[in-house]
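Given as structure tokens, the chain that follows is alone and in the form predicted alone.
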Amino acid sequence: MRSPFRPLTVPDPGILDDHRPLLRRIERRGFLRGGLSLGALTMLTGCDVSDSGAVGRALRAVSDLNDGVQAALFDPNKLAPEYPASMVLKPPRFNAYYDVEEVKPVDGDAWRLELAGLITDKRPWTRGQIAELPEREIIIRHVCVEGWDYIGQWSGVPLRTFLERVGADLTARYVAFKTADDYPSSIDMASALHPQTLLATKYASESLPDPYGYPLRLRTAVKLGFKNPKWITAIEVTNSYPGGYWESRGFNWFSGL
């Protein structure tokens, strides 16, 4: 007996080809485990799959729900497992769209930190003035989405302290980043504010080295390695979704761990 839920024109799978990059960036989160089927689509969106227009589409709003899924599911006060410092890579291990001989380093000294949006005091940072705010360490798990992994020990500013000392609008959707190495990041509000978030400044207790992102970074537990910016220059708290580097070139956005 044939099944009902078979479609009774298999449909070429060729006519996902333009859609490989989405693809990736919802099989990355786990929502479709074992590859996705154009017979599944067609029912789960009502889409004519001969419409690349409206496959794309459809590939689109299923990732969005997998950022408003992981959104719901994500818990503000759980905190991710920390490591002994006997763990620690050193150095950490270098990751970028570049090569590690293409970094262009930052004068520290004329480096400034500016700050947009939903924020109070929009005056700029320097790297002292920063080095003035209380400090946190936190020894994680880098996770890459390219499948692998390292201990680090970070050092800084917790973000959410940053954010209150600037009187930025807590209640507000984004936190983005821009980066001298021309990186857009971005992460949500509750991520931003979770105690394992940092403005990182060290690495295993001495100054980011230049490759690593000195003056000054992100680094949070709860996101994938490719969310923390290096050498960031501006910090925007915003209502409009920002996007980011990797974003607009298929990766998920929310990209929890």
Second form
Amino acid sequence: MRSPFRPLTVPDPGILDDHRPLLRRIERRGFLRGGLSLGALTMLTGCDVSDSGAVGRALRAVSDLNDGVQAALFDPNKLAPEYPASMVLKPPRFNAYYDVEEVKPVDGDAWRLELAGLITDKRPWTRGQIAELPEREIIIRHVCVEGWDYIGQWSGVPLRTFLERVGADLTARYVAFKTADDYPSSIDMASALHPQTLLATKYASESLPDPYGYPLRLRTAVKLGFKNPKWITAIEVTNSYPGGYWESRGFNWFSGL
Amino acid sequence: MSARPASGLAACLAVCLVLALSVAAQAQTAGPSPAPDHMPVPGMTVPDMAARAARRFPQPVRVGDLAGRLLLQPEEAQPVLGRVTGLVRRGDAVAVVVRLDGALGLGWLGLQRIDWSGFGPRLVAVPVEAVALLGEHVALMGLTSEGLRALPSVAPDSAAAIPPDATIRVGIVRPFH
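The form predicted together with the partner chain is what I need now, so please give it after the form predicted alone.
In what comes next, the whole complex appears, and the chain from above leads the way.
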């Protein structure tokens, strides 16, 4: 069937011969321009070009360098800003790598905190024993790598106090966490010992609600939100790099603020 | 003599362009929605919405803290559908009163009192079971955006307002990006 867009009279084919040099120049210019654009696109979308290949290894090396620079710049005595209680968001924003409807609440009475690695006293802790430890409250900004943030009010035992109490090797490199929702995570020891890093048991002076990590979660003012695991079931002090859920998917490990 | 019709034609074209852009902007929020698991299913009844909302771990929230929040569509771009003005009680049911922008989306100009023959902002009552807390915002989980816009307008004083200091429980939801 004849296309309705086809003209009734077609141009003389000889017109192409008359303008062949011009056409050749245009094609060459377009090829060069296209090549440059493709190159730029390759640079911009580097994350997905070849994650398992040379590009992925190069990006991982840059990320590791970033980790080193962030660790070198980190000041363990510098406090993050704190805010008035009037700015606290109630309830806090929920986030996880799955929908809230898939949250599986933890039985606080049966829950135990297991300890492993470079720790002298590895006896497990109950919720009641943790509640007897000194408590600190911080009102800090939660900053998510996705671009949103909110002010939250968290209470619990400073992680430094807990690590000292159980005889952890405070010169070790990493503190790693296992959780009930299979979300392994880890932070550097300097951040673990920071005064605004808590094993949080309360939000806005109330016991942590189920979807926010009851009975125990990490809350630190010096890391991005995804470095704050919820429903913690085990803590390990180690010198071996433990990684983490998102870190194994390409996220930067140190992720400091 | 010929300059006047030309300028009139240009003005007419400019108006048409502005209208076309406005309609295009509206279409971004009012068009057909994709349907991941968390997206509202067309035709959900209030009991359906309530059953789904109960699985979202309802949390206590002060009614006064809900007023002014943006109502977002549960998709990656999280388009703004309206703004919460308050909560009302209708018998045993609780509804969230939402102000929807007019077709021209000019609510941000502060022209809420102007109703241009249906083009201006209006209030609708959304069952509280149809929404979930998304941080400092509210997400529409039990109604599609088309269903929201199909709700009838309500008068500001047509039902008993729930006082700002009252606390209700609303389910939560994670961001959609």
